[in-house]
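Consider the single chain below, provided in structure tokens and representing the form predicted alone.
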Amino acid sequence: MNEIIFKKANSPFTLIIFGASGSLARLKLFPAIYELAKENRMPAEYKIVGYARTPMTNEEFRSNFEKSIKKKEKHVDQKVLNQLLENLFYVAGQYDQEDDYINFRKELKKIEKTRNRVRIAYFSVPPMAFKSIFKNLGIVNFNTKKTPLRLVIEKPFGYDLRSAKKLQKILKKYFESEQIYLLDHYLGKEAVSNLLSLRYANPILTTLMDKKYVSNIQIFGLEKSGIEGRSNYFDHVGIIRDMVQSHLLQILTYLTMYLPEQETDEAIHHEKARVLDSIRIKNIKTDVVRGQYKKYLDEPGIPKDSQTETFAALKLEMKHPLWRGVPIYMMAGKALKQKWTAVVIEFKPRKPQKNRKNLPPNRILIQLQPYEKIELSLLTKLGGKTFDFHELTTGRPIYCSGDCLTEHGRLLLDIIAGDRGLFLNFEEIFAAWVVTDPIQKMCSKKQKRCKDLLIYDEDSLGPKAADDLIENDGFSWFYSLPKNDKSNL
């Protein structure tokens, strides 16, 4: 057995989180660093310094760190602990006053001491203080030969095609192409870069994967959870935005796409924006449902007025040669029954069975969350001399055995070493933007009271209207859970 290499920060480095006092940093940033400093992947020399509009101290910036690390690791090593809460710092100042950055810039030297070393800024805030953050970093200039400046900007990136444009420009006026790292988490998690190498690893996979044998595609991102406190992100973002336009796209690409024969990242860059280029929603008022569960306006900090969409159902098509006249159907959701991120496959009966009513399909099921895993849906005759037949599932989990490590931790190794391969390029981004654009200008129009906005019960499946848009194409949505979580269907 070939022995594993467990990839390491071999390299000094500054990471700055710029939003430190939110909510995606204590849930998200912090978790991963310290499973980075448990793991023993950080080099001798570091620095995490947090940034935000929030007035708080060295000292208390750790205490929170300290906190939600406890709040979200059963068992902490409290020696590890300690030491990574050495290297953490916090400055307080504005997103958009010069003089803040200037002062910023200072106390970075102050707490660096060397300046060997990769200056990482990584965008933990909403996309309204993008803008204000690249122009003052390029301004004040963090970016020096011996300190070179690499900006990790979380999705979603803009708010629609036209700003998005907008701030590669602002991009393009401070820094090069190569410091630029397009960060979509989903990208990191061990089961979604999976789905490519399984359809590279098994070429039986790879002929099904065509409009010749495919009736439909389901790709589903399912939350229990609401808003969970992010409440200035989430309203000004919506579920489309947040899910649809970035990590529900990004899966249908790895699955669509053609596999190009040099896996390089210039390659299947191009090859997922050739599919996201197919993409449309032929039919914005039948085609898409929209949905608030109804204690989201009781959310602290959400507008009574909010016409933000927590649930997006949609029907889209794609012009892709391998793909034309296949539905494929989304669903993402906040506040619903379960957590569930799925991809399901179902295929085309033959002659054979469509002469045997009443047969389900053959599927495919790729799980993603709470677990990994993949099974296929086959049928088996029951006893006896009738016809009757039950469904038999094969199937196993998809799990890491090697080098193993969260998303946000595996993303952060990569961007330390300058690794682009599982991050974005603008061209995807803004194919993204294209697909789902028309559904937020249709809404914008009608903001006030947006018809389309339907409500329902938290611990549900969504608005019923969600159920009428894919049984009208004589299909209907597959759950499938592990046994003992079937009761909460």
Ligand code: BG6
Second form
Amino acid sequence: MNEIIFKKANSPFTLIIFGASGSLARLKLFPAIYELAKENRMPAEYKIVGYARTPMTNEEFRSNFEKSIKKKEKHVDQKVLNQLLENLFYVAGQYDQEDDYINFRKELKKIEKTRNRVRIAYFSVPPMAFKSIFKNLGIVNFNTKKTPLRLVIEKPFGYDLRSAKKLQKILKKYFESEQIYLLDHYLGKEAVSNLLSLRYANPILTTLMDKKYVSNIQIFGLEKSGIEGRSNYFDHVGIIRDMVQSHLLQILTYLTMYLPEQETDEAIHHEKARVLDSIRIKNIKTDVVRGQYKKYLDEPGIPKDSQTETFAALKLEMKHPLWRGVPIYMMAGKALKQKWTAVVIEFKPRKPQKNRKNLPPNRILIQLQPYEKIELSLLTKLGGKTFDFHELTTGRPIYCSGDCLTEHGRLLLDIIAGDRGLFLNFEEIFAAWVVTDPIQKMCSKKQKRCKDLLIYDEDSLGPKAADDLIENDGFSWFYSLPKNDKSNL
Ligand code: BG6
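Okay, that was the form predicted alone. Show me the form predicted in complex with this ligand next.
Every component of the complex follows; first up is the chain already shown.
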């Protein structure tokens, strides 16, 4: 057995959180920081400084932080938490006011004991706010030779290809590409990295995973929760920008890219971008289903005439040499029956099966959430002379037994260490926008009600049209929702 290496932050750092009063910080970032502290992965000297428009004192910020940890964690180590709180600070300011950044820089100097440290600016704000912050950080010179700034930018990067390119231009004016960490938290999930590792470690998968054997691939990103109070962000982006353009397409790249001989970051990014470049939606009208859950318009902060989709089912095609002709189906949505993130690979039958009608296909299910599981479905003959088969499913849950951290914790350690391997590059992001941009043109904002936007019940599996999308091709969605799993319900 190899010795497990536990990553730890070794250099002093300052983590500036833009949008520190918002839900992303509360739901994902604060618990990750606490996790690192609890697991003793923090260096002796660090500071966490929140910045947002909401006026707040340091004490109020600390109290909010504490509340969010106590809400999420069953057993809180108060000693660890208290130590953490002492290192927390807050500065209020506007995102577009240069003077506020000048003041912020002064405050930061007072908070940081030493200059020689890693300084990280974490963008926990909706994409609309990126531009002003990039500019002001550049103008006000937050980025110095002695304390270069690392920028961590959560997806979605931009709103479409055009805006993403504009943002990149502004960034390039003030920062070097090595300073930029484009974050999709799915890449920090052990289960997602495992998709690639599984393919490297198991030649059986490498042999079977191509157009010769695979009939279709299905990727699910289903969620039980609604928009969790994030109306401002979500109504602006919708599920396609929120989940498909980033998380689900990233899962697809790990699953389908050529495996480069040399597992370098460059080679992997290159192959991922090749996959993304090869994906298209052939017919926007027939290959996309958009839905909105019934009570979406009643959510606080959502305009009564909102046309934003909270559900999407899509059929994609790949021109990639390994996958030409294999349909890829994706489904993502809010307020559905269960939280379920999974990949299903269905295999072609050996030859037209005369006596063996209606047999289910061989299938590999890789479940990523609520827990990791891999299952292989085979067919075995029932006893006797008849050609009757039944499905034999073999597989089991996988429990992390190495260096197991939640995604934001793991990615934070990489950022502090200056490791950009699990972050996106601009090429990948642009290619992903090229895939999803045409969908956004389906229904113009001027239309009173988008005809294509189908209303679905909460706790369902989305609109019926999603079933038709895949059934018209002779396949069906393979749901294998975990039973009685309360972890995320
Ligand atoms: C985020 C989206 O990126 O991912 C959220 O903005 C979504 O809307 C979340 O709920 C899902 O992440 P996870 O890790 O819970 O599957």
